[in-house]
Amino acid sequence: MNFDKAIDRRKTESVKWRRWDEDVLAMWVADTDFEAPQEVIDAINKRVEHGIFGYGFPPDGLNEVVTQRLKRLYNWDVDVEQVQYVPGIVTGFNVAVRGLCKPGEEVIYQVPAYPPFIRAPHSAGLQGIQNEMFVGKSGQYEVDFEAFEQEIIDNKVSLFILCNPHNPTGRVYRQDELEKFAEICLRNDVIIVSDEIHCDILYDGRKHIPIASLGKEVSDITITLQAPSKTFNVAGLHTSVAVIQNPVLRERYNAYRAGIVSSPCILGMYAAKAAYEHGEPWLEKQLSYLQANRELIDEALRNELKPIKWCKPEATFLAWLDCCELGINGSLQEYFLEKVKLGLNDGPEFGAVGQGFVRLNFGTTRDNIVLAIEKMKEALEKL
């Protein structure tokens, strides 16, 4: 696999590359610019050759592939009937918010937050409660657990959307942190919906821990959402996994989605099976490439891009860049777009705490990373 291969996505339906004019370097929405593993492409082609695309169950063996992978990676025992499929992580947690929360109840999440977290409670007619993260002595974003529990107590919080690894900061929660989340939620009768979409994109030998794998008491209050989409760049095939081990919780979840949210498309499920079965060698190469991109950005931030800063991400291919010291009034996204034709996510999309920040997607070719650094340097020179 050649991750340096430049593929023109502007001539396709790509949301990432068609948002702005063709002269803009698009480094915003979280999909990568890499071809999917050949085994995934072959699996899709083989299924297409059959020529009939009627209603269908998940492909034979997919449930077993998923449960065996969870056991191998996390020593987490999941039965095949506890695995559900939804057409996207965002769909998955919106179903949970709408189906499991009662009118007047509230949903809590960490900020800065993936923007759909912010929208989900409001779209369901509920209140969203924001628990603000802070940069600790470790140089990484940390959680104020005391404030987290107090906000649950002071409000009618019935559901917590956990993002691990965290988007946009790139934090990978340690086991002791996950145990604190679990203890607080158990103590206060709060359901956990764990968005783990970036769980395969970790650096420096870190290991992902699904919060539901901590034990039965925790798994009984948890819905775990994972997907091959970010890992293998197949987001447009809309196939995600929901693991719900508590049968009562699973019945409530499925009762709400019935007739509203269907299963993923057939091709997406074939792609998922092929990716999970055969994609590990490809993934290892991608991780090495992404880590080199991360190091290149880190070096630039320590040298020619001062005073822009970051907490070096432990996971994901997303850079949460602190531009507060630039003194730019208004939208940083508009500034970089207008001055140097660089397309980034604007920080306030991730909550008010994102003012002064932008998010950059480094899941792209090395040439694009170098060009982005050059553009940011030029933008600083124009201040």
Ligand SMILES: Cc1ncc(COP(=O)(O)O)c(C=O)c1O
Contents of the next structure:
Amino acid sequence: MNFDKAIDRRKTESVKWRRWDEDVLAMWVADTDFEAPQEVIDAINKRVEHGIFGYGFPPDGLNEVVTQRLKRLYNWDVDVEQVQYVPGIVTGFNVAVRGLCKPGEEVIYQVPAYPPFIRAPHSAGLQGIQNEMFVGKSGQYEVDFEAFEQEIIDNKVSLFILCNPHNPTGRVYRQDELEKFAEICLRNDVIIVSDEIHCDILYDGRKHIPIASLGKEVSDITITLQAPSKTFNVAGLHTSVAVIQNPVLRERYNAYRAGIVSSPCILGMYAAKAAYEHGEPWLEKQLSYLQANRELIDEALRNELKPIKWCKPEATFLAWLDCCELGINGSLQEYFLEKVKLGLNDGPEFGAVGQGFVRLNFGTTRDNIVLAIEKMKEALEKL
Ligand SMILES: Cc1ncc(COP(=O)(O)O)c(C=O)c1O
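After the form predicted alone, can we look at the form predicted together with the named molecule?
Once more the chain from above appears, this time first in line as the rest of the complex follows.
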């Protein structure tokens, strides 16, 4: 697999590349510019050749591939009937928020936050409670657990959307942090919806821990959402995995979902099976490639891109860039777009704490990373 291969996505339907004019370098929405593993492409082609695309159950063996992977990677025992499929993670957590919270109850999540977390409670007629992360002595983003519990108590919170690894900061929560989240949620009767969409892209040998794998008490209050979409660049095939081990919770979730959220596209389920079954060697290569992209950005931030800073992400292909010292009052997204034609996410999309930040997607070719660094340098010179 050649991750350096430049593929022009501007002539496709790509959301990432069609948002702005053709001369903009698009480094915003979180999909990568890499071709999916050949095994995934072959599996889709094979299914297409069959020529009939009626309603489908998950293809034979998909459930086993998913549960065996959870066992192999996390030593987590999940039964096949505890696994189901949703057309996306955003759909998955919106169903949970709408189906499991009663009027007057609230939803909590950390900020900065993936923007659909912010929208989910509002679209359900609920309030979102924002627990602010801070940069601690470790030089990394940390959670204020005392504030987290107090906010839960003060606001009658009944559901927590956990993002692990965390978008946009790239934090990977350690076991002790996950245990604290779990203890607080258990103590206060809070359901955990764990968005683990970025769980396959961890750096420096880190290991992902699904919060539900901590033990039965925790898995009983948890809905875990994972997907091949970011990992293998198949987000447009709309197939994600929801693990709900507690049968009562699963029943409540499914009762709400029925008639509203269909099962995923059959091609997506074939792609998921091939990716999870055969994609690991490809994934290892992608990880080294992304890790090198991350190092290149880190070096630039320490040298020519000062005073832009980051807390080096422990996971994800997302860079949460602190541009506060540039002294730009308006939208940084507009600044980079207008001055140097670089397309980034604007910090305030991730909550008010994102003022002064942009998010850059480094899941692209090395050439694009070099170009983005040049563009940012030019943007600094134009200040
Ligand atoms: C944390 C997080 N959750 C969910 C999604 C999107 O999931 P889906 O496309 O499956 O709805 C993203 C995409 O960027 C994400 O970063």
